[in-house]
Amino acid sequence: MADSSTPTIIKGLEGVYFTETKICKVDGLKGRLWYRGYSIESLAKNSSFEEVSYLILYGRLPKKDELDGFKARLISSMALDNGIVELLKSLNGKMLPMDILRTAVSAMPAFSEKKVYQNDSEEHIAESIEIIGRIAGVVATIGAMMNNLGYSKPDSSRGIAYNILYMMTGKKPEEKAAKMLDVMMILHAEHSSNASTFSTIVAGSTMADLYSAITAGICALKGPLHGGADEKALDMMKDIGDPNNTEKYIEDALAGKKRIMGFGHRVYKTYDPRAKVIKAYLEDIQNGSTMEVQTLTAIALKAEKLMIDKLGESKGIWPNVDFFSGPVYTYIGIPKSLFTPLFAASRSPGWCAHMLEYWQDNRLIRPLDYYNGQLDIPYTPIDQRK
């Protein structure tokens, strides 16, 4: 028989605190987000992905020479070893881009010139910088192979967002597109103990190495309820097809109790502050882009208004960061299958920082599950089983 006393089960660990952090603060009731005390709005307006990555890792904004050196190390890591490039070529077309990225990250120690599996904090910082740069380089190279292009080395004078687009296409991107991607990467760089960050910490709490921990984070990010949600939101917009079909689609979906991807959030009970930043860019590109982007933008803005009117105040279901991402990435020239790998490239500073912070006072994460099955069942020999 099962135990007579039944514990309280917190499904999804919702509302459970497992550690303290100085990296990120999310205020889900007021719709606020801070990295190391800096509001996401101020960082999106004034900073760069490289500077934000430094802030997240080191806990402070860098001086100019520190940022220059940090940026140079990141871009240097974007230049992939021939072994990684050959690995990507061998997997191209045989696996999904997210699966290729996962495999490449797990193999990175084989191609590292640095010592790996170290416990020294400075070595962990060096590993983090290498991981951030290499993930960006891998994502860009996967994109290039999807375009039937060969590997291109990054431009050492430019930043990560610019180089992702440059390496993907072999062409110098427009400054507006590079800046927009840079902002998107800032918005995705960190978000407290979400599923992928928690998975990273769970793996690392066993004292596995940083590469293994980050690989675990990538695996968790893949799912449509986490990193893959922006792909599903874009699929929905394409299913709607015409802005005039939006209202009927939304009403039919709600009547059928279908989930509208890109709306609602486990933490935010009001408008996701990151979605507000992206929406401003969406309005900027609405009239100056391709017909496809204009259509997607019109659908997104119409769906947003309908959903807010129907479920915003009454149910606390508001747009999240995933909803507006698809049209913006489409404008930039990012294919849908690279949305989640690009999310991983953006989130890698947060994963690394949380793992390094947790290791300062590490404790193996080992929750309990409540067993409610039978006990002491008699064993039946195989020839007597019915």
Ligand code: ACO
Given for the second form:
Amino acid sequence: MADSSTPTIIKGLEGVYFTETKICKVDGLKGRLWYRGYSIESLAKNSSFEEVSYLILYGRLPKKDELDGFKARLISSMALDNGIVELLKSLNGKMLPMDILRTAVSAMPAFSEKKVYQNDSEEHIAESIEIIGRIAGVVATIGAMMNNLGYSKPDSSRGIAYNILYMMTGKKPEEKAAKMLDVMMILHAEHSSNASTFSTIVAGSTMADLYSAITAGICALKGPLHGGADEKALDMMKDIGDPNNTEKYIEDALAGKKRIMGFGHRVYKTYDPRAKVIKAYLEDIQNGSTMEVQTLTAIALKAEKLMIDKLGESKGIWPNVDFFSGPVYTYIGIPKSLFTPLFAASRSPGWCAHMLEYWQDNRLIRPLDYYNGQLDIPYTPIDQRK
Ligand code: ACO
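Go ahead and give the structure of the form predicted in complex with acetyl coenzyme *A, now that the form predicted on its own is out.
Every chain and every other molecule in the complex is listed next, the one we just looked at coming first.
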């Protein structure tokens, strides 16, 4: 029972600020997003995932030679140590790709030269580059194993998105697909203190190492209320099956108080600007792609309109970044169980940058919970318990 001494409890930490940052700004009412002050629309249009990763980590856009050097280090980290490849082989088919990725990231220090971590910013940047490249290499190799292929080395003349597709399929990807994946990775690269970034920071605030902190982030990303929503949204589109079934499906789901995955957001109470960029791609691929992609696209566009009519203005529930991803990834040729691992590969620069920023003025994160159970219960010996 609450009494006058009961503290105010903010469930889900909604609306709580816990730190200051210069990395990312989300304006949830206007539907705007900036990385280091650059709008997401301008980065999606003009930049690359490597350049955006540099921007997020270093706080400024690179000069040509800086970008070239940074990209070379990323791609060289995508080339996996044989021990990591053997680990992936041993787990292939026994766990979900997201679980394999989580296990691989926590095992990665075994394959790094440095085993003793120091609180040194140059070392943290080097580790961040290693982590971003390695996660991309692991995701691509899990994809290759799902295609019954072995590990391939990345092509050092190309970027991360191109190489993910190249390593997954063993074939040179179409430039349009590689470019689309690059933009998807830019859109997912950073998003302030969401559940996975906060989990990363909580783990790192204990002065655990960067690999441990990123592993915590991957664990939090997995859930369907966060990064796992893209897989669930595609499941729903497949369940609907035919665009003509969309209205009934959505009405029945809402009547049954089910959540429509890929809609709603803790911060955005309007259209997620990332979803707008992805939607434009859907309109682009609607014609000239496989029947499956065309059907998924038609269902997605119909569901979007219905949901906005029903819940947009009235409840502030709009499409988020995860809603349209399924049809786009299907067009690119990425299987559903790799969506969330790919999200992790894309988000790794954001996780690393937040951890590095927080460590500059670290304070252990340790909130309170309010105990409302009984106290001083007499201990009953086991043979006298009923
Ligand atoms: N479909 C239907 N109704 C919804 C949805 C949805 N997707 N999202 C929220 N609502 C409804 C809730 O049922 C609730 O209704 P009520 O007031 O009648 O009880 C109301 O909106 C508020 O819901 P909350 O859960 O309190 O809102 P919150 O801000 O906590 O939710 C969340 C954010 C968890 C993302 C939620 O919108 C959701 O579950 N969405 C589906 C999962 C999803 O797409 N997650 C990805 C988010 S983006 C990302 O993490 C990358």
